[in-house]
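Just one chain is shown here, as structure tokens, and it is the form predicted on its own.
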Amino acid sequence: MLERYTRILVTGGAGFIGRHLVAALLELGKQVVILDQLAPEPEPALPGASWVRADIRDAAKVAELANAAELIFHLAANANGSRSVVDPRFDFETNAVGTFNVLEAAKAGEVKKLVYVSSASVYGRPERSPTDEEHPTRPFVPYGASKLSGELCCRAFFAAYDLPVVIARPFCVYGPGENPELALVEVSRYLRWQLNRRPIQVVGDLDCKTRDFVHVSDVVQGLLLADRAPAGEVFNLGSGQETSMRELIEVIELVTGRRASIQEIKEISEDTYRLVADITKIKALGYLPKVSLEEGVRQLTEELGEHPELPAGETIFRKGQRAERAG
């Protein structure tokens, strides 16, 4: 896998998905450079990788690192939708302008392939489920808009400069190593509340809100297959399985061995819809999700322990939402 590459740049390589991807690349014997705004740790969790502290908005630094890369995985981004509502300029400059910086640097260098990690948020509220890659893209929060802007830049650079770009759209990714201050995917949030014997806070409708929860190891599997995709292609990365919030809680109850207390927040209904990936395209490349939701929750329960740090971030979709809830 990835036989024609030796030197690989991973932007955002210190983040949740990034760390898992870097670990997999190191196991394949690749020379990996991480570009991330986080400072290198005293004892790096990813020994063997070169770690450069830099902001993706720094075009000169991005160009310097991209110049030596044969393959780029571009993951550096603001991945928190709520923060995009509170600070849309930061979100756009990081996600859209940052992606432009990577594309411009790749065009000037000797990059053989660039994999851009977008998001299922570009679809907005899906009109059909499962959702395939041809579905209209109508994001309703700045985060989805900034990720879609990055996609449009990728398509333009492919068309204008023949830059070999592939776009991946992960759905609801969960697994070990998530930051509880930033992560908004329900699996780890619900599990953290349950393990601390706190009420699980369900935003929206328990039964009508469904998601495609995909384990981070399966997402990495899909990203490693991206080189098999023709340049210019877009593909979903998910499990292909639909799970309601009630069904997720039932899995958590089964794994933890006790009933959950549930606090429904029905007044926030913006994301009560079905969001499930049609993974036909990526499966044609050899992708096969391996981690079931129950197995993934069991693994995560063991990693978190009895009293993990509680989720910190709010779920915010629009201006004034905090004030409405307070009222």
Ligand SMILES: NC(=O)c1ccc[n+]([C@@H]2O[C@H](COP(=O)([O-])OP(=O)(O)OC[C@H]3O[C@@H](n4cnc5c(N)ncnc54)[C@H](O)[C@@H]3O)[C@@H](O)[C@H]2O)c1
The other form holds:
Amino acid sequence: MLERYTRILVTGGAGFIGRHLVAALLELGKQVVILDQLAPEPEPALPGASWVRADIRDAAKVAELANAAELIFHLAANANGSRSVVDPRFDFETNAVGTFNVLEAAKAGEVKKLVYVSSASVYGRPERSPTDEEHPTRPFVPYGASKLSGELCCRAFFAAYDLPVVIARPFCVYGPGENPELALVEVSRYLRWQLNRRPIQVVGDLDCKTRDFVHVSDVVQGLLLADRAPAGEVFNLGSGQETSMRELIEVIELVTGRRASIQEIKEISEDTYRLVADITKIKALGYLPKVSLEEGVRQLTEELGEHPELPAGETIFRKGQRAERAG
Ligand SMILES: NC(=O)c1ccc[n+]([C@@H]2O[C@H](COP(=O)([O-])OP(=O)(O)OC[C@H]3O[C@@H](n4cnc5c(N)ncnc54)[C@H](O)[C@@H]3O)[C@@H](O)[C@H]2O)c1
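With the form predicted on its own already on screen, would you show the form predicted in complex with the named molecule?
Next comes the full complex, and the chain you just saw is listed first.
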């Protein structure tokens, strides 16, 4: 796998998905450079990778690092939709301009493939479920718009300069190592409340709101396979399984062995829609999701322990709107 490459740059490599990806690349024996705004850790959890502290908005620094890379995974982003509503300029500059910087640097360098990690948020509220890659893109929060802007730049650089770019659209990623202050995916949020014996706060309708929860190890599997894809292609990256919020809570109850107390926040209806990946396209590259939701929740329960840190981030769709009550 990835035999063609030795030098690999991972932007956002210190983040939740990035760390898992870097660990997998190191296991494959690759030379990995991490570009992240976070300071390198004194005892790096990812020994073998070189970690450069830099801001993706700094075009000169990005160019310096991207120059030598043969393969680039671009993950650095504001990954929090609520923050994008509160501060859309910050979100756009990080996600859209940051992606432009990576593309411009890759164009000038020796890159053989660039994998842009976009997001299922580009679809907005899907009209059909499961949602395939041809579905219209109509994001409804600034985050979706900034990720889509990144995609459009990728497509334009492919068309104008033959830059070999592949776009991946992960759905709702969960697993070990998420930052509870930023992460908005329901799996670890609900589990953290349940483990602390707090009510699980459900934004939207328990039964009508569904998501495609995909384990981070399967996302990494998909990102590594993206190299096999022809340049210019876009791929959904999910489990292909539809799970309602009630079904997720039932899995959490089963794994933790106790009934959950549920606090519904029905007045916020923006979050009630079905979001499920059609994964036919990436399956043709050899992708096969391996971790079931129950198995993933079981692993995460062990990792989090009895009293994990509570989720802090709020779910915000409009300025001034606050979804969460005191937990
Ligand atoms: N987690 C999900 O469910 C999910 C779903 C779809 C898409 N994504 C995308 O996957 C990618 C990784 O997400 P994640 O969940 O690991 O988020 P994360 O916040 O854990 O990781 C993002 C990383 O990017 C770094 N970063 C942010 N701004 C930066 C900047 N200006 N300069 C340099 N580094 C910067 C952060 O320090 C962090 O380490 C993002 O592009 C996100 O949009 C995530």
